[in-house]
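A lone chain, given as structure tokens: the form predicted alone.
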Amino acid sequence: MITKIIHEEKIQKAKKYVEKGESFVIVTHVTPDGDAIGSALGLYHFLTAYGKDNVAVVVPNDFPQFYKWMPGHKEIVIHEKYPDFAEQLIRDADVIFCLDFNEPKRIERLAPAVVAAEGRRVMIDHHLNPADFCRVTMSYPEMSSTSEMVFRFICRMGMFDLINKDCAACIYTGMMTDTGSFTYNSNKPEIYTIISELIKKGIDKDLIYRKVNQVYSESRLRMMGYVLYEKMKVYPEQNAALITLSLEEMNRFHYVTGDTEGFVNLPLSIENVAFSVFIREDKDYVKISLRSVGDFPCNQFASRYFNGGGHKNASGGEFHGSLADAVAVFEEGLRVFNPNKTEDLNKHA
């Protein structure tokens, strides 16, 4: 048994969508990470298997190649290729399924579609603060992903038996990115009765772990290599380290996307090291990555310095400027907020 977190009469609301509906989109964020699609699969197997025939998973932009394997990758629609395709099954949805995400903004372009349609929005996430776009809400920021959260919605219907292997295996795979492998956010035992549900479904929980971790590029590789002897930048006594990547050098080492994913958790296996920031070069702004380890809340970090937020240990935000500016704006909150100190960012805030 697990413990019944989402509230009854949102999981009533929703479950009447589900039964009534004909048609649904999943959508979730910008630059997907493994929660997002592992979430969204998960999401579009269970209709499926509920005997929902019109089901479309629709994401702003790519997503990294080692996520390419998951069952029904090969069926998501992306907006920046298809744009009109993705917003016209957006406008002729019964259902909007919100994963991920927890307003427009962290769609970008497919915002404006997405709030504009008619069909009823459900928002299911697992961030802080969300926003008032959704008719229903399911956002509880102390679940370890928005995977967990697709499984406990599901359960809570009265359809574990839908829970096929496919489904299971996307769900797994979205707890496990979310949460490095297990290694933060990840300590309450209810997430591994869920995980002994998963493995019962039939899913090979090592072998997803290989197809996501190991199967990287020699150029990846070599581009990890040069991040950590060239750009990593430890401060000592903030107890914190920084790595810098511009364009430039992404493309001399033939950057695709996914390549640079895991790079801000680095720094975090240097002794001492509690804070790591990877900033790196956009084509249209700097994107920043924050992670900390122990009681340092980054999100704090996140949202006063680059627009951002997230989760106490794994944050995100951007900057509109050089990335040298960037640097600048991190080291000046360093000097602010030291890592050592987390009520400083208490004072601060």
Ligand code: 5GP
Second form
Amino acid sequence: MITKIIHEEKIQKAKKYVEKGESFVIVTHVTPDGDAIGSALGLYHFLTAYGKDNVAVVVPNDFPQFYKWMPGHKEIVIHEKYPDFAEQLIRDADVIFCLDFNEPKRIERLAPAVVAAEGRRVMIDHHLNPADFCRVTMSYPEMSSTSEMVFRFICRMGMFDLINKDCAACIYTGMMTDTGSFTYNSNKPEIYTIISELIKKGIDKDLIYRKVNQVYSESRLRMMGYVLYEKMKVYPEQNAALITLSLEEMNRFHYVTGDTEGFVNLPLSIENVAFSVFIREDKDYVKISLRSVGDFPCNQFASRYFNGGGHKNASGGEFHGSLADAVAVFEEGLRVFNPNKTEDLNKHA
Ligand code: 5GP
Ligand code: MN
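Okay, that was the form predicted alone. Show me the form predicted together with this ligand next.
First the chain shown before, then all remaining chains and molecules of the complex.
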């Protein structure tokens, strides 16, 4: 038995939508990660197994190649590629599940369609501070992943039996990726009770690990070497490290989506580095990824300096300007707020 985390009235309300709805759309955040795709496809397989034949997954933009083995991935509609079709699906949906994001801003260009839709919106998410835009808001930041919440949601509706192998594989993938393969946010015993149930559904967890983590190109590994040798700056006084990459550098290594995945975690293997930031140039903005170990809240750094947010130990943000200016903002921020000096950020607002 696993603990009842999600409030009963939320389960019952969402269950009614599931029972009565005919057309469903599942949306998730921009630059979808393993938990976004895993939770969305997990729910997709459940609804399909339940007998719903009008279920779609819509994502704002493309997702990495190493998730393109997941059962159902070919059915995912990418808004950036098919905006009219995606928006029509959203307009026509009786129920819209909003997974792994807490505010419309996180779905970027998909936001107007989702917010204007007449269908009932249900949020299932584990980020702090959920915005009020859904009829049912299941928001539990203590959960390791949205995928774990999808598992709990299905079980609480009394439909555990409808979790098939495909559904289980997607849920497992999300749980695995959002915990760095169970190396952070993963001390709750019930996570392993759930994994045990997923294995009983027939998944091969070792194979899933390999499919996600060991399918990279030679050039990505060389780019990683370049990053570590030439591009990593360590700030010993502040227990911090920074990695930067320009578009030109990424092109030199034949960058494809997902190639820089995990780079931000690398400096955390240095003793005394408790805060790592990766600043990377994108087409029309600069993307910031932040990670910490221990108590340092990198999401506060992200929101104060890079208009972002996320979890205490894993967050992100963006910067509109040059790479050099983003680095200057980071270094200025680091001066006043670092694992060695966690003053109240408001003092510096
Ligand atoms: P990543 O570094 O993998 O892109 O993002 C890590 C986490 O930070 C995500 O799971 C998400 O919670 C959060 N995050 C990433 N980018 C942003 C952003 O631009 N804004 C906010 N609010 N959160 C972000
Ligand atoms: Mn997540």
